[in-house]
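As structure tokens, one chain now follows by itself in the form predicted alone.
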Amino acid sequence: MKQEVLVSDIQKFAVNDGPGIRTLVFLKGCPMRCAWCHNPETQAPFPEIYWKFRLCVQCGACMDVCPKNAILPPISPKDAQSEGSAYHKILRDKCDRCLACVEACRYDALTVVGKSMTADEIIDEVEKDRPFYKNSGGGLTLSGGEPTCHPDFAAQILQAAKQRGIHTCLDTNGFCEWDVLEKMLENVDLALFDLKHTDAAIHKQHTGVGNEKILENLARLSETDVDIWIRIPVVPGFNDSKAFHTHAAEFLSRFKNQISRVDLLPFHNWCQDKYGWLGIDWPLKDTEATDPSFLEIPADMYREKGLAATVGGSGFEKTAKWASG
């Protein structure tokens, strides 16, 4: 029996997650619980149910088939969709995710996030975009969640991609045992490595885990021949201070010969619908998105340390210039 893993999404024509035009594969499951996570549907390692309240006509069909009484009775769609409404269709503590409600819903208001796929199925899907890779220098980016949560499967996907001549990029938070990451690197051209904070206590407070293992893995990664792009999600009240960027720039400068670039990623709250669909109260939903221009000054702090730095992390323009010149 072929091994399968849960995929939350396969995004086509991605231009911000490695060079060129890429196919971005999101695996479900992550050991971190970052307060600002923009992909909450990738955290749990099991299928979940979205309730898309704007599509719900409150017909009651889902309630009729639920064996666990985990569906609330219908109310007026207008009341359910009103700003500040506390109504959520699914009682998550009772739901066993049998998916009977999803099958009964005729309006796609209830949908499953998390599809079981084999490595061959994933690579076949990735292969469809080969013409875009050829012209832009793109390829596959394996993301999550956290790919290292599925070490054997992720290694299998990366190996299959390399065997087909597809450029591979591993998007990782680095929170794993080194031997897990080392095995994957055998078939990785580029590592997108997240650096969230350099202070262990602050890191744990906002992500649920310390950063000791992450920083150690980055140091070991810098000793390999894998290209490295550091990605720093800049989050208000967490790591947007001058003190953080000063320390981070100093730390990363130790590996500047191995790090091709540092991407400062501005915080945004465009993911708040996904939290609502999952019935999660996201504390950062009212936090304003960061204007990218505000990150040019911190970006200069990394440049002063000899590191190439970008704001936003787009890989397409740079790759297109390489391809044309």
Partner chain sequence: MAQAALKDTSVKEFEKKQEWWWAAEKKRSKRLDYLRKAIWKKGAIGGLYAPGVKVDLERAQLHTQKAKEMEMSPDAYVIKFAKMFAHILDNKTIFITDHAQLVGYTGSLPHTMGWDPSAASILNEEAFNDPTAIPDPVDVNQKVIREINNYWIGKTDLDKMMPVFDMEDLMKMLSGSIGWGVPLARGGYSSKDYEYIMTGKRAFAAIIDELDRKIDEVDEEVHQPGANAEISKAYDKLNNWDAMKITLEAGIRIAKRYARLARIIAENFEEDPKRKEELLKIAQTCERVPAHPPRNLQESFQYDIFIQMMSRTEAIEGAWPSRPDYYHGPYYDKDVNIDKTLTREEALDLVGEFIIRAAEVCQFKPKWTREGLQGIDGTWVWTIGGVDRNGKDACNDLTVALMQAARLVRVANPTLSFRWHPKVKDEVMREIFECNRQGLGYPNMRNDPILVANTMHWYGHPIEEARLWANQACLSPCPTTKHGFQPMRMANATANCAKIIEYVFTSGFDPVVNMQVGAETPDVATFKNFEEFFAAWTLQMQTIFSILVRAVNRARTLAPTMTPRPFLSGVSERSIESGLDTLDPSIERGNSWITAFTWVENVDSLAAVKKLVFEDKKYTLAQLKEALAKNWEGLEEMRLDFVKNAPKWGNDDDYVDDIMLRCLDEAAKFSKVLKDPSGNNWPILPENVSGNIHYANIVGALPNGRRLGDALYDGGISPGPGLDKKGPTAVLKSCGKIDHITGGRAFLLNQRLSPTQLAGEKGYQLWSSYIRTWADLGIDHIQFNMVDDATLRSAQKDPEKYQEVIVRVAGYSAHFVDVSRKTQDNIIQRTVQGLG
Given for the second form:
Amino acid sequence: MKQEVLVSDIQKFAVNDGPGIRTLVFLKGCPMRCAWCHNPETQAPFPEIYWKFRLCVQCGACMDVCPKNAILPPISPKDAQSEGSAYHKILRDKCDRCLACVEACRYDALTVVGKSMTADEIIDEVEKDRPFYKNSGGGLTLSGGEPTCHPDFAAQILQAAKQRGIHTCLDTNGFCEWDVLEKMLENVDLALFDLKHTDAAIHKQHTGVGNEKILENLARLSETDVDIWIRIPVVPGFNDSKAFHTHAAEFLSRFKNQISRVDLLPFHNWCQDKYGWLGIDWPLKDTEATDPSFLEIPADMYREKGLAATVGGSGFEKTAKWASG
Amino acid sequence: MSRRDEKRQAYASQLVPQKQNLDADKKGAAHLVCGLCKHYLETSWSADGRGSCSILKFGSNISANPPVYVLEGKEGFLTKTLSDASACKQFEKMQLIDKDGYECSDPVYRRTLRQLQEKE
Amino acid sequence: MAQAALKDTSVKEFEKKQEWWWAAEKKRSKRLDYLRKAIWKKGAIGGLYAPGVKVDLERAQLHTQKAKEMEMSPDAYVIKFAKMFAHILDNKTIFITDHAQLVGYTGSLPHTMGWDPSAASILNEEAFNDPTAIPDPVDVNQKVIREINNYWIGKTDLDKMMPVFDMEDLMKMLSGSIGWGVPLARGGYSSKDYEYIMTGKRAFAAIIDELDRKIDEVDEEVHQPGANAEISKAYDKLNNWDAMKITLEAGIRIAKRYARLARIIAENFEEDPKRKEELLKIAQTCERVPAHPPRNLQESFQYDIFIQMMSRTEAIEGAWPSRPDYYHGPYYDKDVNIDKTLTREEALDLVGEFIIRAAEVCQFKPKWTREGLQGIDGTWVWTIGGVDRNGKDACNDLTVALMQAARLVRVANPTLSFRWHPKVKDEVMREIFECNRQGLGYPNMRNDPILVANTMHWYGHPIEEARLWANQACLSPCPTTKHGFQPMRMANATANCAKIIEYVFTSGFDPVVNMQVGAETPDVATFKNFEEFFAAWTLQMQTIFSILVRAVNRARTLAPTMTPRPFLSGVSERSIESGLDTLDPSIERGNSWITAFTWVENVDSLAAVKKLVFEDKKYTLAQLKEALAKNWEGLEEMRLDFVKNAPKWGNDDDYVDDIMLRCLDEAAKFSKVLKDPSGNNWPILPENVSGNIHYANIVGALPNGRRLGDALYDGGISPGPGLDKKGPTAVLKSCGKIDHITGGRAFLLNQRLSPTQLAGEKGYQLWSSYIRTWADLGIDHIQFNMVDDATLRSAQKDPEKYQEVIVRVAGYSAHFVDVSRKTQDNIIQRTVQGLG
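Right, and the form predicted in complex with the partner chain of this protein, after the form predicted alone?
What follows is the entire complex, opening with the chain shown before.
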């Protein structure tokens, strides 16, 4: 059965995802499993169930309708919501996602993430903010998950956007076959290319896949005339070392004529609740969010190599290349 | 009396200001007033002492002798915080929160504050 | 040297931490710092004045004393009134604040509030009932107040006017359910003919000469052989002109009293030679103005303050319409750029002080006004920017200086309202941005091209006059010209619109005040479709608006004779020319509007009824009627259905946005049926001031899921708190569907911004893009309220209401509402720090 491509969210007024004011479209499905992923609900391509413990009144209505006995009996709401509570309403290994419990819940504590939409419906929604794009150089940013997982659908969306005169950004991790990526490029104005790590082994350890293909794709991408912004999520204990930034800056400087800028994105743990809602125990939930000012020094290292760099990736940053000979 | 005349009389008691007795002392609950009754609804709009009764209806008159109690009808009985309620048999004293008697002497002032506080 | 460096570093540090008050304190001059702290906080919070602020008995006593003296006088009423006015100015206590360069205050001492006992007995009652505002000793002074009040019973403006209103209409208004305000000429607020008195062409002495000329001319005419209707009317003109003269002469005299006081202090009490000089300068200034036109910036500001002070002696002005940069700008230019008699810093001191003098003004107001105006004495919204009569950019150095001074003195009032047009320079935009970024909450932005067209559409003002508009109160443009300016905006034409939808369910009976107020529409349970329901809504809307407007029309018609304003007339060209009081509707073009409080609740409620009752058929109107009557008691699930499952305004959703357009359409149609005494229209203006707090206890349960006592929406066309789920862009899109030229008078839109959004150059670029889009969408107003730490902490009680200001992070599908408190804390902290 052909799996429909699902949209987990369409977020307006995105100001850190390409130039200007943009609309972010998140598609479900990703080939990587990065440890720090802040949109865990976009990893799986199928619809998933959120259980929001703060809204659950523990009425038991969901348990009554579950055909797979995959729902725990109610306990006191106070206990369920207390810090460190291991209680998660859904037994995920038994759940087959029939969604009967979502139907039954009258408190919005159980909701589905992942909605089926056609490319036109998506662009209809994106087009609503056209006045903002016009006045800020903004547009659509296609993200997820990983859009290149669904090359046909992603290409449709980008094409529809271009047909309607909307500026497009493709937010990709570059982990795909080159020809998949290449085919989409004709409708991409700017590529937001994620770089996690330059070291293949470390990359595989924390994301589940190696980075050879990714780095190759970047090299090939730089030979096209698509504009590139590199996005590096800086994660404590993974790629926040001086050694990494030195190496990455060196590596990226090879493509400095194609790379308009490098955005260092500070780690944050605000997504921990989303993990909780999915019943996933997130190892990084106690890691503190990085103060953005800590990334200024690493950012200088890229600038010294002739690359423009920002912390946070604001779409309104006036980045001038660092003059260095 | 036509309905229009009746209304006029009722409204006049609200709209026409009364001269105050220069010797009246403001301190202490000298007598029962509408403002001390549970059923009084102070208008939160002004601080000049107007309000209505939530039990008695339009056409009532508690200063008449004998008092007139109209309990049917839509429109409320318009009265004032400091209106004399000693003759009213519907009177039920409200619970006061102020022990120093200030509330009794100026129920308009205190009740308003309380209404605002309760909403927080 | 080191000291200066330390001072600078500290300011920078404060600014980095966004502690704007402390940064301003360090940055402003010693003089401004002193003057800023020397004024009393006059805005009431929760309806109560700050401790120490007292009612001014002196003015009330002077007024009463003179009124008693003149009871047997043969003078016409307007002349008696002018004499009372003059008596107050001639005898009130005056003072000069240390380090001040500008003088003039409505009360006798800095901590007093002007109290006019001749305006309304209900106000006098409140003065008596408010022990915190009565000066010590309270029991003695209460007796004094009682005596004053007893004298004025039956004689106040409102007492005299009451019999001429329809008692039923009046009762409905005074119940406080559907409206706000009392229809009094001396209880509202006046715009002014600035083109006549503030362009440097003339001042009081010249006007007095003109009056003398006209009086002599007409006096001669009426004593020639002959008689006719004109001659009969001419006697009134003579009285009016006489009265105007009396007030203007009193104005010149009080200025001279200030001059004399300044000289006395300088010659006998002041040791510091520099301050002596300043006092002598004050004396010279007050000897020059208001008799003669100003020659420099200090005189120009002083002239303005005197006019305001006198206007506020004559009436309880609830606003301050003005275009300070337009009219004072030339003097700023002269002093700073041409003659170079003032450095920029010295000019900034004057500008800052001018703002402070406005901030300290206070007149005792009734409780309902105070509650609706939380924290301010009135809406002093000063209009800056815009264009001149030829459409050219009118921004000048003073436009910038006002904004810079505003950041230094940081007062809640006056606020600034910027008339944006496409040719505004970047330098000026950056100043506006900086004010907003520093949490002032102003300037708000007005879309000038749209509003000029709007003003012409509704009232037929010619374009050169329309371009000279200043806000009459908060939002409504009014030309400052001979026939264009509105001499009295009665706040009485302010409707509590949430009652419209409430009354559809109660057939017009108000359950909170126990009275039949609205139209007796049929039992709501009998409506078979949405059209019938909407027809009832329309009728209630028309009924409520009509009650309020009828009263104002009546008052406006009778005001010139019953409650004339000789001083205001004395500075209005049309009165000097015609001999009619400036309140006379026949000599103005009319600029009336109905302020529509609590408007959006209607739209959301209508959408909910349309969807859940008529389309989904989930509930009947009978059930809904009962639920509302019970205040949703025991029906929480049903209530949540109405909150969550009916579309809400502000989400760029045509379903409910179309209903908004329809409601405005009906109102706009009716606006042209309602006519004011000048024969002009009555468009509506959705906005709230702080009415949403004040009316929370007066509006009952509504189909948008509201319970009695819940806070009402922010105001204007802002969506309900937390009900705009698609972010700020969707809000602007919804608002952009309204035609801001023909849809109504103006529409208030509040948006919240967070420090993250406005940080640094990129913050400015983001804000600029946002403003350009706002302008593109043809929206006429936008006001940015910056959230600070304290506001965001309260966000945790109602997280849905703060979604749009939360820091936005790259590539993140954000949730704020349902997350744990700990996460919210973290996000809030990051937001407040302005870190992205």
